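One chain is shown next in structure tokens, namely the form predicted on its own.
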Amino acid sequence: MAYLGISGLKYYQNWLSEKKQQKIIGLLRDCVAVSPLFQPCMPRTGKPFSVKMTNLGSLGWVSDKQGYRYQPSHPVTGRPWLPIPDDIMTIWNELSDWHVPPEACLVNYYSPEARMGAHVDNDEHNLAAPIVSISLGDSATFRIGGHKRGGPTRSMRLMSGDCLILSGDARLRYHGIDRVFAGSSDLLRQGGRINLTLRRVNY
């Protein structure tokens, strides 16, 4: 299957009904309770990201000036992650054609005013997994290009319920989200988006 014409990207427009995207916001909110949102940065120079974020499940991503990593701590609380619930793993199962569940599940807050650069998701072990992306709240341009940095890049509108997968050709292709359109769901009681990536890190 492929999208924008680039094999391996695979896109679920209104996979999640509005009764299921209530019901995942509120099971994230409960863990945000627990393992609150955070500021990650960049290495080396500490630049604060754009966006603030938490983790589920046995390993979370973690950026700070030590570098990238997944942890199985939260680097504020100390507190292990919680699990990834059953409703999230749900669409795992659906969309992703992947023999061993998850370990990861990245929850990015974009604000209004958030971006998310080009990038390569490759600190996991396992490349060969699928990412599963599932787009929560107010609508986001996102942009996709090539294996290296510069060059064409395409771009499609991901609006909320929708769900993408990046596999293949696609899963180490640089990426990211140039603009949020503010306003454009009320799913979230304070505005912005909603993220979640699921990611199988080791074999």
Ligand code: MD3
The other form holds:
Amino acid sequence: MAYLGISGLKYYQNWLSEKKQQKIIGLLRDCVAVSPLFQPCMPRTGKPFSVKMTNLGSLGWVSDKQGYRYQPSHPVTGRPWLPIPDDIMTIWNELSDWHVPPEACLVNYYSPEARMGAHVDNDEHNLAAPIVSISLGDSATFRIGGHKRGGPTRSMRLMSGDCLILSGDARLRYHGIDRVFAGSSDLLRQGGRINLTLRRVNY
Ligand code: MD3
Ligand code: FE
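Same protein, different condition: the form predicted on its own was shown, now please give the form predicted in complex with this ligand.
What follows is the entire complex, opening with the chain shown before.
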């Protein structure tokens, strides 16, 4: 199980039908009505992210001047995150081989100008569990490198309905989103891209 020659990276092109994609978008509209998108910022500097975020699940990932962490409630409203809907949990069950469900579903919203710089996801206590990524809306260039910053990278276009699984060796690689292709999908009325990442945080 390797994709782009990267062990632990699996690519499920167009895994979600148009109908399922629309269903998930409807569920996300309910999510943001209670847990609005917020603008995270960099620890220490407070530089705002261009990507806006919210979460579903018993834990959600947040970033502010204090640092990166998982917490049970929304940083602005103080309310708990809503549960991960069954239709999203099903994707975890279909694609991951993991025996327990994810606590967190991070929802990233990219306007056409948004980017995500190269980073490693290591705030999860349980780094042995896979991450499942679901792309919706406009397509984007995803870049994945090695375990150190500045090494060789590979890139691929992620389109609406595509899913990725990151496990094993791929789980701790540097990765990011270089650009979003405005108008490449009409799934979202207002355009842009949504990425969901399902994450097991604790053992
Ligand atoms: C490779 N999201 O939320 S998803 C993130 O499209 C994140 O929004 C990107 O990076 C996005 O942290 C990429 C694919 C992905 C997710 C997690 C990974 C790739 C990964 C963890 C390790 C290596
Ligand atoms: Fe990431």
